[in-house]
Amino acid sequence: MKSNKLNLTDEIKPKVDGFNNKVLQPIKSWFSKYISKKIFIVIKKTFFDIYSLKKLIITIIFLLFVPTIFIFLPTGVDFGLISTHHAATIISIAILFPAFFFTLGIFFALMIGFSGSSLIAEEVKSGTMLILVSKPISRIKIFLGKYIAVIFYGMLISFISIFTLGWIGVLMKSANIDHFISLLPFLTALYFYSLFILFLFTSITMALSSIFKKPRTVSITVFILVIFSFIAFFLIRIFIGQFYGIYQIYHFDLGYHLGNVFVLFIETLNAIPPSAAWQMLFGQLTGVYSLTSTIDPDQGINLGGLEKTNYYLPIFSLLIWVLIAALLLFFGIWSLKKREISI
């Protein structure tokens, strides 16, 4: 019995020592030329020149405040009374349109850029970059320190916001704690998104920042991306109607593929059943949907949904934007880099 255990260690071990070799090793190596101890002080010295508790609680409550008013409006239906799928997916419903639009939307997006506007560019502007890159730190780690340092905040700030607001929804329209349970997919599904808007918004920051030379530009350029991303293409799509299709401008409609991305996650996680009573007002803002219902034409039922534009597949407008952001990082990594930095 003792030889067999011997046999099998002796079996497991090359195999371990491999994957340690083949796998592990080079991702310590990138660590430790990377994320070493000198990024890890930028990234905590950037987190605490943004952060406040203050101001966390003031962002978390400026970001909660359309989607409770949205919560607080009656829906005629008795909580007691449904199963507690229906209760969940009523209070999905009544948060989806603000957490998209404004939660997750405008204010998300104009709070990481007015976060990271003058991250790099006020820096370089005041001298203190100057003093920075003297020390023995390169340029590549002090733009990753400030990058992670936005992400780990964003990714604090959008948590918080999320479930918290999942837990005003309960409590304003239930109080049951299986409700809320039973929004967890959808509240995950949040946060996954979130998670994408803040790596996009962040990149895109990050790169104006590394290249512009006041923030206040940076902050207006963010401003700007942001009300034509969810405001102007919104109004286009309703003043152009079929012209929008014709021509082909949702290739340039960020707020279409913000919306298919949205859309991707709520469907991967079975977050909100496809009903016309979401998909509609979701398509009016987005595009995403084509506000026509799917009907059984032999026996005239509603089969459940509105179709897709189909524009293009939710995934490829993920992996687009996901590419755009990192393109946008090792941009802002390389402008950081030819940079001139002097007094």
Given for the second form:
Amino acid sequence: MKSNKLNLTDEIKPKVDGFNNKVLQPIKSWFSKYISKKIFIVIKKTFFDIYSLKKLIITIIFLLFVPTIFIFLPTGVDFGLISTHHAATIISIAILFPAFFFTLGIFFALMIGFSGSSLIAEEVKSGTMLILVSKPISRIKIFLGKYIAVIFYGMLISFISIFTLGWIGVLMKSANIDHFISLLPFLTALYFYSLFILFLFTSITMALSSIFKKPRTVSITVFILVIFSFIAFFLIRIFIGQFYGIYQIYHFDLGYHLGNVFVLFIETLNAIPPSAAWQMLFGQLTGVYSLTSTIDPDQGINLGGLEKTNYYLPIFSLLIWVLIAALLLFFGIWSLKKREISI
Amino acid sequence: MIQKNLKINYEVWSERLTKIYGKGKEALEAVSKIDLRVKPGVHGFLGPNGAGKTTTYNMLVGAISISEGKAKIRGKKAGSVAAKQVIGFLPQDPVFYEDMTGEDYLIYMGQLGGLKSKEAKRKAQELLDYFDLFDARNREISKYSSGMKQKIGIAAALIHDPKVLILDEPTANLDPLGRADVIKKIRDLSDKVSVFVSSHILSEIEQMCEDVTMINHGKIVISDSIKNIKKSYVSNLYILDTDMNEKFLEMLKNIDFISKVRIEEIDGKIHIIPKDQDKLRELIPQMLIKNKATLYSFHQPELSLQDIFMEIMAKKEDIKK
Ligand SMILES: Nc1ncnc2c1ncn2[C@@H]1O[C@H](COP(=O)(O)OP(=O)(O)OP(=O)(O)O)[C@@H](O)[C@H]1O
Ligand SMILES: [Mg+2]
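Beyond the form predicted alone, can we have the form predicted together with its partner chain?
And the full complex, kicking off with our chain again.
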């Protein structure tokens, strides 16, 4: 009897083991290999290194300060007399410039630059990285963990600032909640655009942080890049505009590409109707719109906005810079892998 | 196959392991073709400043690249995640996340080592207790003393249950009490885990280790058990102490098989270096009886590792010159 029982269990056991070995174990080991918990540990630690409520609030105030001043500028419109849609358009236009140039432009990029610059360069310099790399975690996971933490932080910041900015806009202009609801497509477009900026500048920052010795060099490089893309090329366009097209400076003009992508999101989500009211200024600042008038002189009607310069198809601008961001991400991983870590 | 098995049998194994810093004219061979054979137990890694100890360790844990040769930790390629899983590493002058508390730091390190958060917490508290840091567990590491930092560093190295502890000068910057404490802890640990520990304080290594590897200028000078090293470096110095040392000195001066004899000023004993040790050992008892002298002691002093080390290093320098 006893031996029978033993035999039975012996027969059953291999089957269970077989299932375990053939199905469960590979899944488990695949999970532990690729969706390792360790990466979440690094994300969590890094996130709370860059995040604190106080810092978050200061950052948001910093991001919204200049835009709020802009929104204060009077529009000369009586919001009581116009349609909700029209009101939302006017508010959108009031928000558009400060959002593009400051909240999601210069300040956002700098915020990413300053938060991310310390993550690798600083850890290597101070010496904490030496213990980190000696732990059983691959450098790819260390890099990605930190990278993703910056992305999460940026997503949180941009979400809060964009919707706060929308609120501020509505409060200052009409204080009508319906206007805020009509504003949602525009705010959504802004949010998608912010994800693009986030991806691009996080990749730039983290790649630089991975190769440079000093965190300060990283922040300064990002700073210079941001100033160049948002200010220098704009000045070139204003003062020597004739050369801009001839020498194809737009190839290197990050500001132009960002504007192009920005408009792509606005158009795709139908966020603001095309009109010379904002395109004129936007064209001057980014070079996305051609500044020659499209108002038919014979009929005197507005043909629905300015024509685009179309140096690049908007989708190409998007793809090129997404590709560049992806390459920078791989480059960052690669340089951390190759980096000599010692004190 | 046999070679492969051998590699697995060693805790740390390397073949022609080399590190060259810089390129071209600036190139510096900090570690030069060393063959490490670290067996289970406590193994000391000795060498003067700049010998290449830290460089070797950094290669073993995968922090810096290996220029030439190879290294394995329990048969696993140095620098791989699998190798790092079995290593616990305490760097020289370790730097911690100063704003974390001791407990949080250990938990973080444990999780990086693959522990679940509950396990990590339990393990962290166990180690805090073992290293007498339990009361300081909620204090920021920046507020720890050097000794406490060194201990939290060893605890962090241990938290994921490694098989090989690599400790780079764990007693540096500590006062005598702190040193003794850390040494005792390391010795106690050696039941559970192999230790490969560096130091340039030889008496410490002597207290902790069975085997040692000495390096100088990036090359291995000697690698053996302390016992064997001491055996092969028996001195031919004899020390004699009687109630009539002055008289004995005069007599011994005239013996032809004695090359040097003098009274050491510090202890007043006679130091004798004979050409023929057997003859000396026969002579001394005869002299004692003849002179009706009282013998206090007659022995060969045991050479400390320090003496041997100095001797080896001196010889090497001579050869160089
Ligand atoms: N990152 C580096 N770049 C260039 N040379 C280095 C580097 N690190 C160490 N060295 C050189 O390599 C040699 C070995 O240094 P290492 O730190 O390994 O010695 P050590 O045995 O650990 O010395 P110590 O006992 O002082 O800690 C030294 O000549 C040192 O100057
Ligand atoms: Mg050293």
